Each structure stands twice: as C-alpha cells, then as structure tokens.
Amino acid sequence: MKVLTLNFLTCAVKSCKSSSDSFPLHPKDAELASDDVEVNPQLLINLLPRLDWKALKTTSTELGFPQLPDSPPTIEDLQSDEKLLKDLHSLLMETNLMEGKLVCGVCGHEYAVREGIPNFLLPSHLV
C-alpha cells in the first residue's frame, strides 16, 4: 500500500465517524518498501491540490522520513526544489507500507496490514 493511500483513509468504526480525530490512521510497526518509479513532476502537481498536507506531515514523521514544510508547496516551488520534488515523490509514489498496522486516533482500533494489503473488516461489536 502507498503512503499516499494513507491521506485518503480514515478509521471505519461508526463512533468514529464524526470526529476529525480518526484521520489520518497512524502507521504502528510499519515495514516500508521502496519501489523504483520515474519521477513525474506534474503528477506531483496535480496531487498537491488533492492531499491533506497536515496529515500527510504527520505521516511522514511517524515513518520517519525528513520533515515537510508547514504548508504545502506551490507549483513554482516544487518546479525549482529539486530537493522537495523528489522527498515528496519518495514519499508518495515509491514507498509502501508492507506490513504492520494502521491505528486511529480516536477509538485505538489497529487495522493489520499484511504483503500491503490493509484489512478493513470490523469485528462486529464495532460496527
């Protein structure tokens, strides 16, 4: 599963459904792989408006990886940041969580992911 998956996924339990609170999931025990993918700036582009930048911040701390900027860049940054360009392209398009699991932040409930597939499927006390 992309990182980049994690910023469109909140916790499926009803109670949490109306708190802000249970997105972003949180990585626990995370195994990350890399793949290999070409880099394509205006894909970067495109995503920017569409992601959640103080989610995705948190995530990338969680995971470890260098820390983002407070607000999300702009097209002219990232067509002049080499650097930034390619952080983020690390980060969304070529790192994947593997195993481990995914915790909300609000009821605590851990979603296993397993050869990157996340289980979504709640016990049926929670549902």
Given for the second form:
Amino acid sequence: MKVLTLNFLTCAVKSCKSSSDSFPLHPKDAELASDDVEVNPQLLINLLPRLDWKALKTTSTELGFPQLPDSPPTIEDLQSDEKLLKDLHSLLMETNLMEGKLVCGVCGHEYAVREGIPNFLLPSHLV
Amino acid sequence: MSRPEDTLQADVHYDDVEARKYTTSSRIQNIQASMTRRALELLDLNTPSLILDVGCGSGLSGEILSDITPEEGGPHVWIGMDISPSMLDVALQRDVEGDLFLADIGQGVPFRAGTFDAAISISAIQWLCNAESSETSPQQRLARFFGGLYQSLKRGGRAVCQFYPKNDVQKQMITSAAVKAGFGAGLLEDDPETKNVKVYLVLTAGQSAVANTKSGDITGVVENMEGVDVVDNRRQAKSGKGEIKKGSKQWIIKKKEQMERKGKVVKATSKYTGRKRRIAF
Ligand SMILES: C[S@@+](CC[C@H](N)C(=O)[O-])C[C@H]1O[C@@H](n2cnc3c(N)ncnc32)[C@H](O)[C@@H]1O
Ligand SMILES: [Zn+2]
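Could you drop in the structure for the form predicted in complex with the partner chain? We only have the form predicted alone so far.
And the full complex, kicking off with our chain again.
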C-alpha cells in the first residue's frame, strides 16, 4: 500500500467516524518496499490540494523518514522544482507499506497488513 | 444463467479455483475490459485521477484504469476493495498497479471525505442484495456502502456502477439506496432486452443536486448523457408511498409506467421521452 493511500485512509470502526484522531492510522512494525513508478506530474498537481500535509508529516516521521517542511509546496513549486516533484513522488507513489499493522489512535484497533494488503474486515459489533 | 449471488457469500463463491478460472477466461477478460471502458467513458475524466474500484477482484477492471494514456487523460491511480482473499491473491500474482484492500463494502468505505475523484464498480454491487450475515439486512448494507461512497467522493465527483440485477426489484432497491444517500442517479442500459443487457448506475455526488431540484433533475450532469434516465425519488420518499393522489400528475405517470412495464404503448409524459426508458419509479 502506497504512502499516498495512508493519507486518505481512516479507521472503519463506527464510533471512530466522528473523531478527528482516527486519522491518520499509525503504522506499527512496518516493513517498507520501494517500487519503480513513472512520475505523473499531472496526478500530483491534481492531488496536492487534497493531501493532508500535517498527516503526511506524521506518517513520514513514523516511518522513519526525514522531517517534511511544515507547509506543503504550492503547485508552482511542483512545476518549477523537479527535485521537489521527484521527492514527493517517491514518498507518495513509490514507498509501499508491505507488512505490519495500522493502528487507530482512538479505538486502538489494529488492521493487519500482509503482502501490502490491509485487512479492513470488521467483526460485526464494530461496524 | 445461474446466479451464485443468490445462494453463496462472495468470498465463498470466489475461492482459489473460481478466482483463477474467472481471471484466466479470455471471454470474461474481454467483457470486463469493455464494461470498464464504458464506465470510464461515462465518468468523463480528463486528467489523471484517484479512483476507487469497488469489488476490484483480481484487477481486470482496475488495470484498464492504469493503462489509460496521457493523451486520453490518464494514467489513473486506483484503490481497490474486495471481500475475496482468493481474488486479491490473483491480483497480487498479476502484479496490478492499484492498492488493494481486503474489505466488505457493505461495512462502508473507510476513506476521509472527498478522497476520490471518481469511483467505478464492475459486476459487484448486486452481491450487496444478499445479507452476509443474519445480523444485517441488504438495506443496511446498501445504505452503509452508498453512504460511505458518497462521503469519500469529492463534491461533484461521479461513480459508475455496472451491476447484474436479478430483477426490477433489485434494480430499484439499489437505485433508491443510492438516491437516499444523496446521489443524483441515472440508469443506463446497453443492449436492453437482450441477454447481453448491461446495466450502469451513474451517480453524481453533491452540488448540482441542490441547484436543480426544482426541475426534477437532481443530477445535472447525468441529464445530458445519452440514454440515461434521471431517477429522482427523493420527493416521493419524503411524501411517503400511499400519498400519491389519484388523478394527479404523479399518479398518471405512475399508472403509465405500470402499463409500460406490462408492455403497453403509452403516450409520452415528460421531457425525457425519446430517451430509452428502462426503470419506473
Ligand atoms: C464478478 S467479480 C468482478 C471483479 C472485477 N471488478 C472485474 O471486473 O473483474 C465481483 C467481485 O465483487 C466482489 N464482492 C462481492 N461482494 C463484495 C463485498 N461485499 N465487498 C467487497 N467486494 C465484494 C467479489 O469478491 C468479486 O471479486
Ligand atoms: Zn478506531
């Protein structure tokens, strides 16, 4: 699962829906893998306004990457700074969570991740 | 044709053997690919987008999204949800590009509001008409799915769900669940009245829904599509079923539609006449 996806994923437990701390989920015992993906600048420009930068900072730190700047780049930054574009691309699109768990900060539910696939099936009393 | 949907749970039907058989059949590959292309055409995306693939299976639908060229507005990035571990396993072996989730869409869609530009679902949502357990009803599962889907789409975003309704009752059950969740909805049928008929539920989330309620067109976008019937049962839902007055316009329309369903020729009623009319509300 891409880091990009983590920036949109929330806890599925019903009682967590209203709580802002159920996002982002926190990786635990994470094993990462890097994929080769062709850069798609248009896609990143499309997604940039939708990213939750604060959450991305948290995730990136939790995964052991160097600190991201406090504020997101602008679309103009992405268009003019190729290195910046590449770096963002490599974090969002090429970095994959392969094994481990995703933990909700509210209810503590742990979603297992195997071979890159998180298990979001919930026991019925949590739905 | 036998319908495994009617007797089995999806993850039981799509076991290792069935998942492999399904994915390697060139007949199925072709059908799924052409339906996905049709869905994409209805989504009308012109820039690389983030797309949810509901019931993504082994990735036959998703891989079409990854293959759209820059000239055609792609490639898109997709996230797939599926309840069958065997189907997802085949997807892994085929090294598809989308991210995969083992998840039951009848439990909801676990992404924050406004995540996706669009969503597709190819040959999956009819499975929701069968409750997976005795603790939930199909209506509850449909409500969770469409409610979650509506939330997770950006405002103005579209979803296109091709599905295989068992009968008109299922068609209506699914469509009205989508409308109840807030979607503007239209149904489109390719090759109607043949055994190859393909039903597409075309949905739009937000904005236009409020703006156009007066004219009865809650979809805005869907209205202008060829062969799409606008479905608006929200006002009807509010006033309650028994309240349609005999002789009123609504009543006449309903009668006409009943007759139509029985195969009688009736006089045109609305500005949507001339379009193919497939569903009666
Ligand atoms: C006919 S396959 C279609 C797969 C893929 N969309 C394609 O075009 O090849 C239907 C899929 O829907 C999935 N499905 C059925 N019920 C589901 C549910 N409640 N949640 C998630 N997926 C479901 C099945 O596991 C199966 O993989
Ligand atoms: Zn939670």
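Numbering follows the first chain given and starts at 1. Superpose the two forms; the largest set of C-alphas matching within 1.5 Å is the rigid core. Being a predicted model, the structure only gives us computed values, none of them experimental.
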property: Exceeds or equals 2 Å, Cα of Asp35 between the two forms, core fit; result: no
